[in-house]
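The form predicted on its own is given below as one chain in structure tokens.
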Amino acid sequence: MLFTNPAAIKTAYPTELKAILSKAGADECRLWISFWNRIYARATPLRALPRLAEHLGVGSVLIKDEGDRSVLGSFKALGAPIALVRLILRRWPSSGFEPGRLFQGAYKNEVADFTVISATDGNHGKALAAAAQSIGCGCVIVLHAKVSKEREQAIAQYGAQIVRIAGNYDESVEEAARLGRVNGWEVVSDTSYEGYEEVPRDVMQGYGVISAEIVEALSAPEGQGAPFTHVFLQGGVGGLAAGVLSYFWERYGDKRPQVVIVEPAQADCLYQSATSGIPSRTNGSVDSVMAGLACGETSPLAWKFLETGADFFLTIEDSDATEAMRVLAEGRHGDIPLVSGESGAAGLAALQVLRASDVLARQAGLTDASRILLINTEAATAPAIYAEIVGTTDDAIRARQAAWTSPVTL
């Protein structure tokens, strides 16, 4: 289903939002994270898919490949690690800790007795565990029943203590908060709740690095509009979308692109928030192959940005996402093959759903001149699941990608 947000505005970036998330904050995050050896020392590729654009009847399609961000395989490498560093700096305000050297493990002895905890569907927890290991502090990760054993092992390899619960993602968030209170551990969550906004803000600010790299790659004079008309952003609790759209909004002002938020039909908390006008829960099962988007409750802090900064809210089916994974893996229409996980392919899935319906395409303002920006938020973070869906391994796709003779990369 597609919902046009009646509260969306096209104005200069609101001052009250800039006080929370800003271009300057994102640029600072970009500098700090560059010191971490688990992040690749370059911007992630921004790839043009001209043949896919022709097939879909739009002017252009660009995809930012966050699966190529780090050894962690997802955009989450920008969120939890930055939030952890900022948390430590607040905890020891007079320490003289340097952010870059924290990532390099220079203060392991000082933070050895400090422990953080978080709930996760996989990628956030893996990023937090990896950052905690590098910095030298303890880490506990709470996993709900639907998190695969493969994803659990990917987190545990970074030294985190794993706690399993029988419930869903939202219940794992509650359990992480409870364990934090009982044990004196600090919660590093990407979703906010009453009295807990600083850390989720820091997580979202880290995601602004993605936008900063895109703006840099598509450099245009200040005052001109965005070089893309529509950006499709994965939903979840809203953190990625808020971090990315806030940067674009500040950069392009009233000429910002149209923002389409994408969610699984059974985990549509942002869609429900848009239709009700307040942060809301999903009515669905919160059980989706798009594990990173299987969230039942909107982050109130993220909603402050989506309430007026998102133009459309779209729900998709699991089958839409898995088909988009295969399209990207095959380079089906003649473009470079790409490894995209279940949540990573959601943006393309949404674009294909809209272009398959003249009514929905018109509602979203899609034409043959539309310039589309997608973000592949993850690679094959669960390789066995990926291979089952796509029919081959992620390594095989990467081999085909490396042999590609006509890449178009910005």
Ligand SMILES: Cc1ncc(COP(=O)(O)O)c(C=O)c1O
Second form
Amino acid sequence: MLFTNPAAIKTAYPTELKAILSKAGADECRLWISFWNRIYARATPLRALPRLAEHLGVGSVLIKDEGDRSVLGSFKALGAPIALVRLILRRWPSSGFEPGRLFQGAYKNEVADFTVISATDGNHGKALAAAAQSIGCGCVIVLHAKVSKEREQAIAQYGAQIVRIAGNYDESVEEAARLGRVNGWEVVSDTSYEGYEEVPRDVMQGYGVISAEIVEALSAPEGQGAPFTHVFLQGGVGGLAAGVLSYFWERYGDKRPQVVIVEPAQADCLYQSATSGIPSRTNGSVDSVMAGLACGETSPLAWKFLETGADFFLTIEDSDATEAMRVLAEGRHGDIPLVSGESGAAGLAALQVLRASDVLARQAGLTDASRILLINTEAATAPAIYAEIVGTTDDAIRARQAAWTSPVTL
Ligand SMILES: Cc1ncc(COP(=O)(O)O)c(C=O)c1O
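Alt. form predicted in complex with the ligand, vs. the form predicted on its own above:
Let us now look at the entire complex, which starts with that chain.
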């Protein structure tokens, strides 16, 4: 289902939003995270998919490959690690800790008794655990019943203590808050709730690094519009979308691109927020193959950005996402093969859904001149599930990618 947001505005970036998330803040995150040896020392690839664009009848398709950000396999490597560093700097205000050296474990002894806790459906918890291990503090991760054993092991390998609960994602968020209160552990959540905004703000600000790299790669003169017309952003609680769109909005102002928010139909809390006008819950089962997007409740802080900064809200089916994973893995129309996980492929899935219907394409303003930006937010973060869906391993796809040479056009 596609909803056109009547509250969307195309103005200069509002000052009240800039006070929360800014380009300057994202640029600072970019510098700090560059000191962390678990992140690759280069921007993630921004790849053109010209054959796919031709097949879909749009002007161009670019995909930013966040699966290739680090060994952690997702964009979440930019969020929790930054928030953890800022939390430690606030906690030890006169310590003189340098952010970059924190990532290098230079203050291990000072922070050894400090413990952080978070709920996760996989990627956020893995990034937090890896950062805590590098920095040298304790980490507890709360997992809900649907998080696969494979994802649990991927988190545990970074030394985090795992707590398993019987309930769903939202209940795991509550349990993390409770355990934090009881034990004096600091919650590092990627979603905000009443009285808890500072850390999720820092998480979202870290995601702005994605936009900073895109803006740099597609350098356009100041005052000109964005070099893409539509950006598709996956929605869980809304943090990724807020972090990415805020940077584009500040950079391109009233010429910002159209923003399409994509969610599983079973976990459509942002869609529900848009139709009701206030941060809302989903009525769905919150059970989707797109594990990273299986969130039932909107982050109110993220909603402040989506409320007027997102133009369209689209729900997709699990089968749309798995099909998009295969299209990217095969490089089906003659483009470079890409490893894109269940949530990572949701942006392409949405584009394909819109393009398959003249009515929807028209509603979203998609034409043969549209320049599309997609974000592959994760690689095969659950490799066994990936291989089952795609029919071969992520390593095999990466080998094909390494061997791929662009077909010569005469
Ligand atoms: C791979 C992936 N993509 C997108 C998202 C959505 O991010 P957010 O919950 O900040 O909206 C998540 C969240 O976990 C994710 O893991």
